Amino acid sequence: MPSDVAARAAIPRDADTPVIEIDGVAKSFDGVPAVDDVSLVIRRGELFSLLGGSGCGKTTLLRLIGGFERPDTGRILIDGTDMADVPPYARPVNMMFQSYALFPHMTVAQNVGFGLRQDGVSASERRRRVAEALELVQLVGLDARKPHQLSGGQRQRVALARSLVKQPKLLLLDEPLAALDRKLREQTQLELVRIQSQVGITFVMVTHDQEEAMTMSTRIGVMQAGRIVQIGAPGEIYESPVSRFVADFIGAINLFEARFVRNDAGRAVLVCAAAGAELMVGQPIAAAAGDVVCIGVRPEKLRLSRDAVGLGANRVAGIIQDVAYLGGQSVYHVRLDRGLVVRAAAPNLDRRGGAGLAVGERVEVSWSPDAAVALSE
C-alpha cells in the first residue's frame, strides 16, 4: 500500500461524524419538483448509495451536493461548512461521471494527474501521487497508454484514480459501473469497496441497480418521486422495508392483501381472501379489526412440499404453473386454489435444480410468521 494511502487509512474515523448534512433541500425544473424537501446525514467514511428508478431525483441530489445545481430551498453542509456560495471547483469534492470523461489525446498518467497540474502541483509531487493512485487501482505499468488502448474496466479505474488523486473529502459517483458488462461489473464492485475501505474517503454513489447497492453500500437511501422514503443498511432495507414501494423495488416479493383480525401473543393475525388462508406476522401491527393490511414475503422464505403441511397460518396449496431455472436457484410460480400466483425460490443444490418439482405438480406452500412483514402504502 502506498505510504500516503496507508497514513490516511490509519487515521481513526469517527463513524458518527457527519461529512454531509442536507437540510430541507428542494429543487424544481420548470415547476416540476426533482428533489422534494430532502434531509439527510451521511457519516464520514461511509459508502452511501442513492438508489431509485429513472426520474426519482437521485442524480439531481448528487449534482446539488457537487455544486453543479443550486437548491431552491434548504442547505447543504460539507464538513460543517455551508456550501451555498461555494462553486464546484472550490468544494472538497470530486465527481466521477458515468461517461468517465477521459481526455483521448492524453496518456493514463496525464489523465490522472490533470487536476493536480491545474492546481499547480509540482511535477515531482505530481508523478509521485499519480504513481500511488495507479498502484491503488492496480494499473501499474499502463501509465503511458492512451484511453483507446484500454478495456472498459481499465478506463473506469483511470477515472477513479483521477478522482482520488486530489484526496477529496468526498467522492461522488454517478452510475459508475453502468458501462461495464455484468461479470466485470461484479468484479469492479468489490474493487471499489476495497479501495474505499483503504483510502477512507466518503463515497456517495447513485445507482438504479438494487444488487449493486446491496453489494457495495454501508447504507442505502431509497428514493421515490424526489423524496428519500427509507434509509438503512442493506440487510435492513431488504428484510424490513417500510412500504410497499420499497419492498417491491428491492428484490422480488409476494404481496398479500389481508384483513387484520387481532394481535395475539406478540404476533398479528390476519385473513387473506385471495389466498384462502389465515396469515400470521411475527410482530404486532398497529391496526384496527377489519383494516386492510399489505403483507410481504420474499420468495426465498417460502417452502414447497409435495406433502400436505396441514392446517394453520401461512399454509396454502396450489399447482406449479412455471419454473424458471436461474443457475444458482430455481423460481417456482405457484397458482393457488383461489387464483393468486406466488413465487417461491429454492437453491439448486444438485443438477436436477431447485426442489426437484415440475410444472403441473400440486404443492403445499408455507412460511414462518417471522418471514412476513407488514407494509404501508
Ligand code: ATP
Contents of the next structure:
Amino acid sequence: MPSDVAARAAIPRDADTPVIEIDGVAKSFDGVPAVDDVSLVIRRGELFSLLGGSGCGKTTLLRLIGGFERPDTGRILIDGTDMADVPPYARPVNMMFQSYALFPHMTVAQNVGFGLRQDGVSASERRRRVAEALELVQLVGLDARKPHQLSGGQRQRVALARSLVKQPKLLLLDEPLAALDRKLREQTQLELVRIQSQVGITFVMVTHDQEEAMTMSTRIGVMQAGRIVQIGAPGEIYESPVSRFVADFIGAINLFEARFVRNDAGRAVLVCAAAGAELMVGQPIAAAAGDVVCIGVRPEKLRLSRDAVGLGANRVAGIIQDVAYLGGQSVYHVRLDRGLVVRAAAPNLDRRGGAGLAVGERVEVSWSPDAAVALSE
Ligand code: ATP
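Can you now output the form predicted in complex with the ligand? The one shown was the form predicted on its own.
Full assembly next; the chain just shown is listed first.
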C-alpha cells in the first residue's frame, strides 16, 4: 500500500528530454536470460525506480546502464550517444553501490573528495565542492570523522555526497537504503527526494520495496523474469495494474475469477461463481461472453457493513474470520458464504479500532464498479 508520506519527486519541467534510451537490450549469464528484451526511455530529472522481486534482473539492468556489464543484444544511449564502446569511467554516470564502499581509513571529507582528487581538481576547488556536497546531505561538521564513527544513515549520506560531488548527469542507486532500519529508511527516502529535486540529476534506483518505490519515484518500471511488465507513475501502477503479477506485487489485492457477460453503458458485467455474485467493472472489457476474466479489487476499496446493503452487483456477504489491528487501520478477512476469503482494510477512525467489527460477525461487503480492475494473466 502506498505510504502516507507524499515524498514523491515532482515530474521534472523538461520531462520530455530522454537521458537514457534502452532499446531491445538482452543479457544472459551462462545461457540463462537475466535481462530479456528491455526497451525503456528515462527522461531528464526523473527519479525512476526499477522494482521487482529477487533475481528479476534489476541490478543487471542497472549495471548495463553503468557499463559494468555489456549487453548481448540491443543498444543503450545516454544523452543521445551510443554507449556500446564507452567504459564505465567515461560514462556521464555515477553508481552508488549497496555497500556504499567508503574507504575506512579516510575521513568523510577525503571520501567525498576522492573522485575529484583523482580527476586532478585543485585543492581549493575540491574543498569548496566537498563543503557544498556535505551541506546538501546535511553532514556539516562531520567532515573530519572516519566512517566507523558514523551511524548507518550518516554513512549512506557520505556515499551520496561522494556520488553527487562530481555532478554526474545520471546517478544509479542499487538498493540505496537497504542497510537502514525502517524509521531511518523512511526519513532518508524523503531526504533523497529533496536532494534529487534540488540537484536536478536523473536518478535510477533499484529496489525490491514497493512502498519505497511508490513514495519516491516519478515513474516505476516493474520487472518480472528479466522483462519490464509495466511502466507508470506510482498511482497508475497501483490503481491500474495491467496483470495479476503487478497487482499482487504492488500492495494487496482481492482476485475474483469471473465469466464475462456483456458490456453495458460503459461498464462490464460479469458473474463470479466463487463469490456467488454479479460483478460490475467501471469500464468495458475486451472479452467475449463466457470468457473467464480476473477482476481485482484493493482491500481498502471494500466497504464492510453490519446492515444489509441490498441486492445488486459487487455485493457479497460473509463472516469475519479474523481481524489484524495495525494501528492506523485494521485488516479484516471475511469468509464469504461460498468459501472464498476476501481481505478488507478500514481506517481506525476512532479509538475502538476501525468499524468496531469483531470476529464471527456477519457482514455485507460491497464496492463500487470504479474500484474494480480487469487483469490479464
Ligand atoms: P536481487 O534483488 O536479489 O538483487 P535482481 O533483480 O537485482 O535481484 P540480478 O542481480 O539482476 O537480479 O540477477 C538476475 C539473474 O541473473 C539472477 O538469476 C542472477 O543469479 C543472475 N546473475 C546476475 N549476475 C550474474 C553473474 N555475474 N553471473 C551469473 N549469473 C548472474
